Structures are given as C-alpha cells and as structure tokens.
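Presented as structure tokens, the chain that follows is alone, the form predicted alone.
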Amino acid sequence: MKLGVLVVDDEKNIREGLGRALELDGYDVSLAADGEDALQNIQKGTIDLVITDLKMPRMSGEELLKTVAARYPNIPVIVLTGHGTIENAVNAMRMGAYDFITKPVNLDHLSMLVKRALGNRMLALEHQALKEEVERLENKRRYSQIIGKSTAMQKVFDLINQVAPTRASVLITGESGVGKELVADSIHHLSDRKNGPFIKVHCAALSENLLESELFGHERGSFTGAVSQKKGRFELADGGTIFLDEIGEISHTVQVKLLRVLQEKTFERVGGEKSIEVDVRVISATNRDLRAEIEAGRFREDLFYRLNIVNIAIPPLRERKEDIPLLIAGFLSEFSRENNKTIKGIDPKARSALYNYRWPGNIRELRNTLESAVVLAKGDIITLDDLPPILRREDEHGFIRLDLGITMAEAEKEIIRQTLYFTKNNKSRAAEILGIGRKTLHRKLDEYGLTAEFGPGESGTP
C-alpha cells in the first residue's frame, strides 16, 4: 500500500516536478493549484501527507495549514518558503507544520523529510489503532482492567467468567507483577457479591501476631496496645469478598484459624471467646509453588484444598508476548494524560527493545518502564534512548529468544514476528531475512493472526 503525498503549488513546474520525484520514491502524489483543491484531494481520505506552498490564490498556504491542523491533527504538513520569507515559515511551525523547507528545493533533503514525517505518521496511526483496539477488547467484557487478546489470556478470561457467579474459593497463581490482584477484582465485579465490600490484605506486609489481629480482629486488652475492641478483616468483608495476597507468606498459627473459617464460617477475635459466623468468599494469590511448600512441611495440604477449588495460573508475560503492543498503547495514553503530555507513539527500535526483553517483573515492570519514558520523552514519539539502559543493552544483541516448551507453530509465528519488528515492518526485507516469498509471508500473517498487529503494507518509514 503506497502512501498518499499531496503536493500544494500555484506555480505549474514547480508541483510537477516535487510530484516526480516524489513518485520515484514510491507515494502515491496528488497535485493542487491553492488551498481550496488541496482540501478537496484531502477530504478523499487518501492523503498521508502536505506539502504547500505559502502564498497562493483562492487559499493561501497557511489557511490551509490552520484548517489541516484543525481537522486533521495526524497528518504533517511540510511547508514551501522562498529565501525571503523565512519568518512566515517559521511562524508556520508555530502554526503546527511539521517543518519548513526553501526553494529552490533540495530533492534529497525533501526526500529525507518526508520519510521522516511519514514515519512518525506512521506511528501515531499504529499506536491510535492499538488505544483503539484496547478500548474495543475493554467494551467487549463486562468488567475488567485486564488488557490481552492471546490465547493465554483469552482462557484467564474464560475462567473469570466462568467461576465468578458461583461462591467457590479462587487460588490465583502466577509470578510476581503478572496482575493477580487485577484478576481478583475481576472475579468480585463480575460476582452477584459486587455491591457487597471487597477487602484486600497483603499477608507478606504484616507480622504473625499482627496478622492474625488484622484478619480476625482482637478485643479490648487482649495484648499490649489492644485499647479498644477491633473488628477483622474477616467481619469487615461479611457478605462480600475477602482478597488474601501472597498466602504463602501465612504462619501455621494462621493457616489453623483461616482453615477453620473455610470450614464452619465462624471465628473468634484474638483474646475474645464469641464465635462470629460470617458469609465471606475468599480469594487468594501466591507466587509460590504450594504443593512444594506442602512437601517441604511449611503449608497445610488441607488449608490448600480449601482454598484452591478454583486455580486460575496467570502466564508471565513472556510468555504471552503478543500482548505487549496493546500493553504499550494502554499504558501510555495512560501515562500522557496523567503526566499531560501528548505522546503520539512508539518507534520500531524502542517498540522492538520492548517486545524482546525478557520482563522478569512482568506487566508491573512494563507499566513502570513506559511511566518513566512518557516523563522523560522529550518528543512526542517514545525512542530508544528513552528507555532504561538493561532494555537498550538487550536490543543490541539482535537475536530472537523462543522458550522450550512452545510448538513448532508458535516458534514459527514468533520467528515471523520478531523479523518483522527487526525490520521496522518491512515485509520485503523480512520474507528475504526469512528465506519465504512475499505472498508466503502474507498468508503466514493472516494464518497466525498477525495481520492487525503488522497491517497489510509496508512500514510506516518508506
């Protein structure tokens, strides 16, 4: 698919002329005599790119530059200035043009330009497409703040749906940073106990005694410190959710009383005798491997029975790599409106140092990562430079990394998507470094799925 270049010139040779050259470097070129044509030609949705003169009839160039940056924010306008009117160009790039360039024109240097501005077009579109995508996979669920469309992700969903209106105990599982306090919240939202409190605590964050106090509340003088009677988090989440976070982190003194409360829905307060019967359904989430913390003696295989009705295993997110592109555009329209920056897209180096990057803190260390490059962006396109060195280290290495386990089919859509980024999405070069022809590598694209995520041309830089 050639990319559409509109050429704005009252004088005949002179966009004749830009329009040749352009073609030979492969857009498809429209002409226009003033300001009121170009916006015609505009107007046909084919145009990627301006390029105007300033002082023409009918329409002069920066009325024209007004109403494109008015109506049509995406697309550059590169504008035409003879020697004498430097100051108008620039007053130009006030105006929003994307640069200026003087007559009589150097063919190289407009060449170079527009490539460059073609690519950053390119940019925004992709990334504009992936808020897009985002926003329509959120719409599509009745609740959740979970973004991914990979098979992997696609059966966590499944099961959210499934387990989430029946009172059965949740075991989340998974490494640390993969979401599954996000999951949790899913599964309470989505339950007929969503009006009903939903209480979280973070087991790891508080010793044994406190602890115990926390969830099962202590009464008046039952230690030091205990000035008043404390109801738990247990009696707090009566009729709702309890979220019980890294549950392997519990002593046996606890795992004992939590038992107990699975089992008969009553308990005590810490130094109290009453025995509270509540109606509470329990989620829990451990990034340890339980069954090997059973044979090593340090938890209650009847404790985890009770809790692990339900397993829902979050995968890292290595392993569900496609996610990453709608992961990114999520994060940062998040980060450019809390940090009012307009960011309008990634470029293919920093976009490929992110995808090949192993993220052993998984989505937690992707979000942080993507926070740090929107404050530090100094542009409105997110580059290499602005990510954190370990990443840039690991781009340079330019080999592709695939996990055992995984079927030759995976390798193979994995190997194709990974040129393809090596590339900046050139397909032709890719089919070559992939030893396939080009219409192969089409049909693999659509085989695979990876037909939205590369689009149906070229790369956005030509």
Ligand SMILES: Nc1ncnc2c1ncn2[C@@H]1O[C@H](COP(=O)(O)OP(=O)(O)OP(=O)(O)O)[C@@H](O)[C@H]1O
Second form
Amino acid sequence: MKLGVLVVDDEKNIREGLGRALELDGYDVSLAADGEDALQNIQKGTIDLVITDLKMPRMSGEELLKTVAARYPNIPVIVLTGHGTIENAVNAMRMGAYDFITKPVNLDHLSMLVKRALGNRMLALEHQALKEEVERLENKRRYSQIIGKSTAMQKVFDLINQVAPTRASVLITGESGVGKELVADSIHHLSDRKNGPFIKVHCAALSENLLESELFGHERGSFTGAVSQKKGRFELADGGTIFLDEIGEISHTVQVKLLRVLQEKTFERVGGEKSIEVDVRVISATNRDLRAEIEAGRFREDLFYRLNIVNIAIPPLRERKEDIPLLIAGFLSEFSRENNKTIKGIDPKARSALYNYRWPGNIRELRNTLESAVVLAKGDIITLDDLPPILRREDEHGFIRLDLGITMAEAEKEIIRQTLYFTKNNKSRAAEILGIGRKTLHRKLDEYGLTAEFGPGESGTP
Ligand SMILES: Nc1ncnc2c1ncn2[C@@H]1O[C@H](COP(=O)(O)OP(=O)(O)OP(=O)(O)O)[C@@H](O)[C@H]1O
Ligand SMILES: [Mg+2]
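Switch from the form predicted alone to the form predicted together with the ligand and print that structure.
What follows is the whole complex; the chain from before opens it.
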C-alpha cells in the first residue's frame, strides 16, 4: 500500500509536473483541477495528504481547505501560493493548513514537507488505532480501569471473573505498582457484595497496637487514649469486603486474631469481652514472598492457607511488554483529557524508549511518566525530550530481551516488534535486518496482531 497524495491545481502543467515528482518519491498520486473534483477524490478514502492551489474555478482552494479541515481533520493540507500573496498563505494556515509553499515550487522543499506531514499523520493514525483498541477492550470488560491484553493479564481477568461471585479469600501478589489494589477493587465491584462496603486497610502504615484496634475496634478505656468505644474496620465491612494491603507486615498478635475471624467469623474488640460476628469477605495483597516469611517464622502457615484460598499473581510489566502500547494509549487519553491537551501520538524514539525500559516501578511508574510527559509536551506529539533522563539512557542499548518460558511464536513476535521499534517502524529496514522478505514481514504482522501497533502500511515513518 502506497500513501496517497492528491494534487489540486487548475493549471494542467503544474499539477502534472508536481504529480510526476511525487510519483518518483513513491507516492500514489491523484490529480484534480478544482475543489469539487478534489472532494470527490478524497471521498474514495485513499488520500492521505492534499496539496492545493488557492485560486481555482468552481470551488476555491480556501473552500476546499475549510471542508477538508472540518470533515477530515487527519488529512494534512499543503497550500500552494503565488509570489506576493503571503497573506493568503498565512490566512490558510489559520484555517488549518499544515503548511504552505510558494510558486515556483522548489521540488526538494515540497518533497521534505510532504514527508514530514505524512509522518505526523502516520503517528496520529497509529495512536488512533490503539485508542480504538483500548475502547473496544474497555467495553468488553466490565471493570474498565484495568488495561491489558497479554496472556498473563487474560489469566488475571479470568481469575477475577471466576472468583468474584464467591466468598473465597483472595491473596493478590506482585511487585509494587503492578495493580494489586485495582484488582482487589474489581473483585469487590463484580461480586454480589458490590452494594456493601469496601474497606481498605493499609497494614504497614500503623503500629502493632494501632492496627489491632483499627481492625477490631476497642472499648472505652482499654488503653491510654481510648476515650470512647470505637468500631473496627471488620465491623464496618460487615456485608461487604475488607482489603488488607501489605498483609506481610502484620504482627503475631494480629495474625492470631485474623486467623480466628477467618475460621470462626467472630472476634472481640480490644479490651472487650463480647464476641462480635461479621460477614466479611477478605482480600489481601503483598509484594513479599509469604512462603519465605513462613520459612523464617515470621508468618503463620495456617493463616497463609486461609488467606490464600485463591492466589492471583500479577506479573511485572517487563514480563508482559505487549501491554505497554495499550497502557500508553489509555494513559495518554486520560491525561490529555485531564490537562485539556490534544496529544496525537508519540514519536518513534520516545515510543521505543518507553518500550525498552525495565519499569522497576511497574504500571505506577509508567503512569506517572506519561502524566509528566503530557504536561511537559510542547506540541501534540510526545518526544524523547518529554521523558525523564533515565529512560533516554536505556534507549541507547541495542538488545532484545526475551523471557524464559515463551514459545517460538511468542519469541518471533517479540523479535519483530523490537526490531520495528529499533528501525522506527521502517518496515523495509526491519525486513532487511531480520533477513526476510517484506511480504513475509507483512504476513507476520497480520498473523501476530501487530498491525494496530505498527500499521499495515508499507512506508516507514519518515
Ligand atoms: N492494568 C492496569 N491498567 C491501568 N492502570 C493500572 C493497571 N495496573 C495498575 N494501574 C495503575 O497503576 C497504579 C498502581 O496500581 P496499584 O496501586 O493497584 O498497584 P499495587 O500493586 O497495589 O502497588 P503497591 O504494591 O505499591 O501498593 C494505579 O494508579 C493504578 O490505577
Ligand atoms: Mg497497593
């Protein structure tokens, strides 16, 4: 597929001359003698860029420009102007022209302009395709906040769906920032307890004594400072779900009490005698290795088995890089909206830096990085300059990292993907490096579902 360029000029010599030059640059050129002809041509849907004269019979270039800007905002328009009519040109820019060029046309200049304009268009289209995919996936899943389509995340989604309607305790494990809280949230909101309370407790944030009274409440006078009776979080969560974050940090005393709630569904307030009965579903999370904590004698094994009826393990982002493009698209839309900016895409260098980084802080770090990039971006494309220095450094390394345990097909997909990032989506170069024909490369892009990311088109992003 070649990119389509439409040349509109009432002077036959000019449009045919420009047309021939652009054909030599490898574009699929169409010609039109006036605005109306041009619009009919654009309606066919094969035009990626328009070059138009301003003064023409029937529909003028200005009218054409206005119509294209309104109906096809993604098609850039380059305006041709005669000498001494720079005012018209400036006016045209205000109306949304991509740029202008004066007659007689310098063909090298035109060639450069067209290349640049189409480059931006490709980025915008690529971003649009990813945005649509995010929306499609969001509609498919009911818990709209969790983005991901990797095999690993599909497994997580399946587990969420299976476990949500039950009252089984769930232990969510994974590194910091992988989305443990988000998953806990989804489980509650997909369960039949969704109209009941969802109570979160950050177990690492409180001292041992405070945590105990926070969870189970206390009677008046039970310790210094206990001036009145207080209900604990377990009582508040009655009929709903309690989320115990950083469960690996709790003390022995609290472990014992917790075990009893899980086994017998009853407990006493601190300093109280009356047994209180509750109906609470327990979800907990940790980034520690609880089995190692058990080995070391710091965590009770019987409690572990009660908490870990179902385990949802969320892998770190670097082990599911397929999710990165979707996450980027999702966060870009979110932060563009929030900051009232229209970010149309990410340039190839920035994209490959985002892709190659190891993300020790996982999705939280990616999210924060994109938020600051959107705020810092000067234009409507995110560039390498908008990213923190640590990402820019990593971009210089030229290697492909593959995780153990993947199939040959997955390895091949990853090699193709990373080579395309390396060549900045130049498919001829990528095919050359990979030692395969371009047709083969295109077939594989289809086969592996990589077209949303890299587009089906043949020309590399200039
Ligand atoms: N799959 C995802 N899709 C969209 N946003 C995500 C996803 N995973 C995580 N996030 C976002 O990343 C941030 C961190 O997620 P979350 O707080 O759930 O991580 P965590 O695993 O609980 O981390 P920690 O162990 O540090 O508490 C949140 O802003 C969350 O909304
Ligand atoms: Mg958390």
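For the two forms, the rigid core is made up of the largest set of C-alpha atoms that agree within 1.5 Å on superposition. Since we're looking at a predicted model, the values are computed, not measured. Positions refer to the first chain, counted from 1.
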Rigid core fit then Asp446 CA moved by 2 Å or more between these two forms: yes
